[in-house]
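One chain follows as structure tokens, the form predicted alone.
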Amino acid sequence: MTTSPTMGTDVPRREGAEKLTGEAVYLDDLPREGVWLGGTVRASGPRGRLRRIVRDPSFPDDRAVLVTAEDIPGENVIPLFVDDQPALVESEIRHPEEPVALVAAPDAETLAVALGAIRLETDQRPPVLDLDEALAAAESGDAIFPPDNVFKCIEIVKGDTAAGGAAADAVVEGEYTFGAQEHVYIEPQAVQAEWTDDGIVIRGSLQCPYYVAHGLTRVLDLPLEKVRVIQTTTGGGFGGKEEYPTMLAAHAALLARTAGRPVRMAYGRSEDMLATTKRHPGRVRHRTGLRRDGRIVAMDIDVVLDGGAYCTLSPVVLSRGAIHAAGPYDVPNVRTLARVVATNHPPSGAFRGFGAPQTIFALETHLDRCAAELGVDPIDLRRRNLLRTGGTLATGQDLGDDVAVEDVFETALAKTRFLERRSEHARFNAEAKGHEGADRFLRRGIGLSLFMHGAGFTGSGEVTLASEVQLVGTPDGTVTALTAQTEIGQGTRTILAQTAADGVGLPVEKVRTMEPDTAVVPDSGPTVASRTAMVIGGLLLRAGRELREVVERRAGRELPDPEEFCAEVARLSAEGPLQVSATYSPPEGVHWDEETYRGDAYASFAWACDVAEVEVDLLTGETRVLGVTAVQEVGRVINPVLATGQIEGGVAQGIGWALLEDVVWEKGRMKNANLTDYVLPTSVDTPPIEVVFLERPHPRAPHGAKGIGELPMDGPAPAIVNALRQAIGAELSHVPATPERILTAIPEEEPG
């Protein structure tokens, strides 16, 4: 058998040219002829009861249609973990952007008139918006989510934290908080629905076609074969297009059903920011027992996340956050209590990192506090407690020799000359105090964070999915890879073509990929959880090897020459279907208990260390990130250019969460839902980012690759906050660390 030298090479991205030239067709680029536009009537307050929907005489009945909950043919539910979120409000209002009614019209002007002619009569109630208030809501009988206002509670226990704490020489406590983060994908949410003789056809900007399809079967009371979902070119997702498109697709389908024609719903930027999910805000409290030499003997961690008004994906976000809360450290006694509670904010949901960035920020910031209180170097404290071969995580997972945390740590320290740079910054800060003019107010610092990220779904999630992929031979001699994985800017189509090509042993240009269509592709699971390269790429590699065996067996000879092989594929395909499938099966020896959270949470972890250098202006509180070095161990790198882009993008997004992206709430509503007041990092704010890959192929994946999509989001915030600690000599325990918060934290003895 021959092999194709595509793995590990910079194969050009499949859709790059069409996006660069503007030829890519996004949802709103589709022809508009005969297509009506849809809009949403939303609740005006964070909590209350709907008494009635009033349509005044200005509503253009001859040119617009109105849909309410009474018009839903199936169940009024957007199904996920809990069937608590309605497609349209029937009576109870839980958040200020909740959809109550839908309107469609032939053009934007008529739609605006029709939406303005709808008035809601409601009875308002006091909202629950504070975390502590949400925790206490059940006791007061005011729970939003019955019976106890807690969507999910997880407890992870290793050893005896009480005994470990009692044996400690010092106990350090800290509280760390973090705000919501808006996805700000380039293309807002958009779908189009059209009814045909065969059922409903949805085209949309989305991440998970089968999520949408399964959700619509219940709302529309249709069998799965009557629901077809087609992904159009999608301008980014970051998790924000995982679950929410089901809601929008249901709305468009209901309007199209009533209007008797196709309906398109495309949010404007402000509506998208107001109505859609965000990163879970919340807090983490640490209580850590240490010996004088810096050895951690006990960790007690309390995590509370704000899930918003409905459960959505909060249980799995909390799950990953809780599992990562103790970090890559070998601690004998750990207790993590994690809860996600209901409030009257719009629902929180999936966002790159999926709960891990929140708990990793808290832990890595807390470790620098522990080092300061103990009077030890934070580098030495981490080095003393690193997981090594044979170490176990808080869940009891024995990692064997699949541990690279020491490698990434030491590589990052050496690569950045960390200790030398720290001393140089200390000298700079001391000398700056004697300067005249603006330079007197500049301070610099360097910090790091050490972290890992589990690849794939937690525990038995991959087994439950039972993902399937297919490879199909075509009469032109090429091979087509069929999966439900979506291209949302991360290079999915390219790397999956590379893995399939390596499996078959063909040049990558002989393998095609396509944008998913549930009428054509098998259900290979969602494009989430850092699973695409490891799980789906691994399945395609396996299917490719099987396809070669099938073709050579039917040819009666080996076909090492690619042209000969493709000629045989063409011949066999012309005679009849030439297709192989591969279905996920779990690695041997992996066991997970969902009730106790004990066992192997993930088949493998990727490991990383981020180092950030910052400069702070004491007069303005403005922070400039001077540079970030990201050392990442991700198994095997499939496409170096695309992988580097993933890391650079994740670091930039992490900088935004750390310093700039501050969601401001007012009575449960996002007050700064526009790109003027919600500040994103631009090219000016993005520093030089050096990406260093360490490759240790993962033995449980046929190609050795681990997940990479979420990992780079986990580390920038704590590295930056730890750098700020050195720069201004003060603790910052909240992100984003905006200029206002930095100015408040600056010690009084500093100038300015």
Given for the second form:
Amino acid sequence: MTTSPTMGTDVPRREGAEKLTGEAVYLDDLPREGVWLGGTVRASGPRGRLRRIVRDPSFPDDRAVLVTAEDIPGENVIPLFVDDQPALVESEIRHPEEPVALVAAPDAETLAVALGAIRLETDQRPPVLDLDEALAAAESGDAIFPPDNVFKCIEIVKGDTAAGGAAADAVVEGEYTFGAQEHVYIEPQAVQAEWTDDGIVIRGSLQCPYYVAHGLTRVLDLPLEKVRVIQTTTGGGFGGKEEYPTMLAAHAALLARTAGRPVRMAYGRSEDMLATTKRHPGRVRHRTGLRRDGRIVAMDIDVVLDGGAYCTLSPVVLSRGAIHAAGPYDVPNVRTLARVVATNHPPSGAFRGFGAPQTIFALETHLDRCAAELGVDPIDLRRRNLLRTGGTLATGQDLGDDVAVEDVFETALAKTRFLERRSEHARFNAEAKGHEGADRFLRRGIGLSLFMHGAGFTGSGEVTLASEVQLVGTPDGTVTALTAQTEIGQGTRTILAQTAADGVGLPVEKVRTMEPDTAVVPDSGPTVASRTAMVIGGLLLRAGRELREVVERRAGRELPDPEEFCAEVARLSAEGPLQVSATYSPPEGVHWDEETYRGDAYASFAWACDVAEVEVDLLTGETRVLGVTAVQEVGRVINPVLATGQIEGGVAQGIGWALLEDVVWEKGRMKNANLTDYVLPTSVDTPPIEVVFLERPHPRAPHGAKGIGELPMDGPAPAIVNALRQAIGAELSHVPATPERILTAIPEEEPG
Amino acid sequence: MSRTVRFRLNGLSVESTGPPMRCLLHVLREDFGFTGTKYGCGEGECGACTVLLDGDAVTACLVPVAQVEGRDVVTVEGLAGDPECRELRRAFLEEGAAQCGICTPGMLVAAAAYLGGGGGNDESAIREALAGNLCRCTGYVRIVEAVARAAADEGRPERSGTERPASGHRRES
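Switch from the form predicted alone to the form predicted together with its partner chain and print that structure.
Every component of the complex follows; first up is the chain already shown.
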């Protein structure tokens, strides 16, 4: 009896049961006995110089320890692309939340006393908090990031925008701005460090165990084999637990070293919101040449993102943003200039979508502006410019027939009866003025956004990573998948078990997944960039097939019956190690030029169209999202229930960014760092979300799956802003479109 | 100042000695080891620490332990044996209502309070009942569906485990 495939079926979440009983152990649920708590002394202003760290006599020396930059055994750096960020400030202060000193104590009360006994003497100077000021700093010779405050500059050129622009009947300009966004994973950042005879052991709520391990080798001056990183159950990540846990782990390890005992650092909500990374805020300017019929002949795009005080992942966030800036359209002449600059804000970082939501918001809002200025239907305008088979993206990439943008677009239009709904809303709005009571202030609108999201790492990222996975037979007859991929809620454990099971040809119950522990699992790369299902799933499928070959070869016969196969696995595993591995190799015919930004930025793209309907109260400026329909092509869906959950959750985060989540800054500091003043969508703010999958297997992945996690974050903001355009008859060129901004935007003559 | 507070916790009589204004969340997690009740914000906004207090859903981070004197506290661990909650948990698992899981215990407790109060499968009533519990992963759709399914299932605990309701997603090719 052979096994039917599990991919495409709703295998229940592997760790679901323990999450439903409260038994799942998150970092702060670990036993507290013998563990001290760590805390952070942070810089008191956005920019300046540290003169002295003063320890007040009230510091409880016998029950607390203090760590400063002088206590770092290795390099004082949190390494990423550029080694510019220190683990602890030595002299230069570049943002208000910079860690300057660390304190640990046996309990929270003593820790608070000890933290209160540390005082910083600093010289303050005027900060740079504005994009234009940051760009001007090159001339003033006063750069935060020398020489010119630009972490990264990217130019992507296709055709000739000057010549293209000359052929245009109209040129439409627009500037679109967007705020930062907090991840607000409901479990704040937390790690625990413990020194053993074999080196340092880190347990933590994190996405990328090997990032932390490699970072600590430098801070602690240890070889990789002396650094062990174990992921505990992680209460959400969304990119926020990609790079920051390295900082937290370094701090906990330093404190544990001085304290001579395990130290836990678990941020409170406010500290987490203040100090950890956020989505890059910034602006995008568009200058678009169009012919009268809506054909776009030239696009000039200028992107500036605020990277904050240190480089972190900004260059690759910018890269993804720049590559997605011209959208899923075939435009003959495109020039994108993209820069990410240094300011005295806390560093921006990875957040679901990774630069793409920002540039897609700008483009999709701008296309509705173009349509309005030209007097053409925004639907027709998009239809006229869609990427179709044989066309090329702004990087010159020709995807052959791996293009589904027209499918998702037309499906979304048909499914939502877009044109009819738009007419109904227009009628509703026209009639509303004549109504009695509060109803006369209600206006409705429908809008859409069309977008794509490159699957996996940009350019040659996967080649550099050379990820490895292993499948190991165990004497009980099961197979264990070893990867560094973390379950952070998205379903990694379940879908990787499914792909491995289908590779071997076993029921999914026969496949286990090992928890990410760098002492045990190979480096299969970080859990980011929507790469897990596509890249690691593909590797496990390959490894699974190979394991079957090995087992059948050694058995000397085919073993289609799973029970027989597992018996053979048990027998062979008892004899000695039964293990296969698979390492990433790039698909044929994918070429990317990092210098010119030309070529195949991604082996494949996921495609999507979001339709949003809104109702606005002209009296209060409040927006109610009536519904969102999300149509996407993500290749083959491995687990429909989990995949649907990814889309719905991403749409909700997109709604938050579009309407509610407003990071308010004051002198480089987040002013509303709590969940009372920073508003997340609740169950009553979130509408019914209809999710439609069109499945076209990814031609370059063995199981046909593309990335899914980030895609749904890209579309809601522009779809909602375009719906607001119909509802209030004005454009919101900034997100979040809060009630205050909507009230300001409503044309004077409008209210009924 | 230290006081001894006596209350019922997950069906057992217990006492807690310490500062009377210490929040129930810390007492439950640190003194009684009920770590299923989660910290998320410490100011009653996220609902991750939701517990039942005399059957009502409350955020344990805002309840000083002195307030539970003589009262009945139930955490997610205390729901384990309840047959209705077993149905609710199954609905959560099969509908995909738990992702990262950190909001899940609080969400389950809030849902249990809703169902225990006679709540039905009306979508807007369920959304209203869960509005004090933030989830950053799901967009609430599957949670609302799971609670609606559990509400519809009430009184029919013999329902077959293999039977699956239609879920919200659609696949087309």
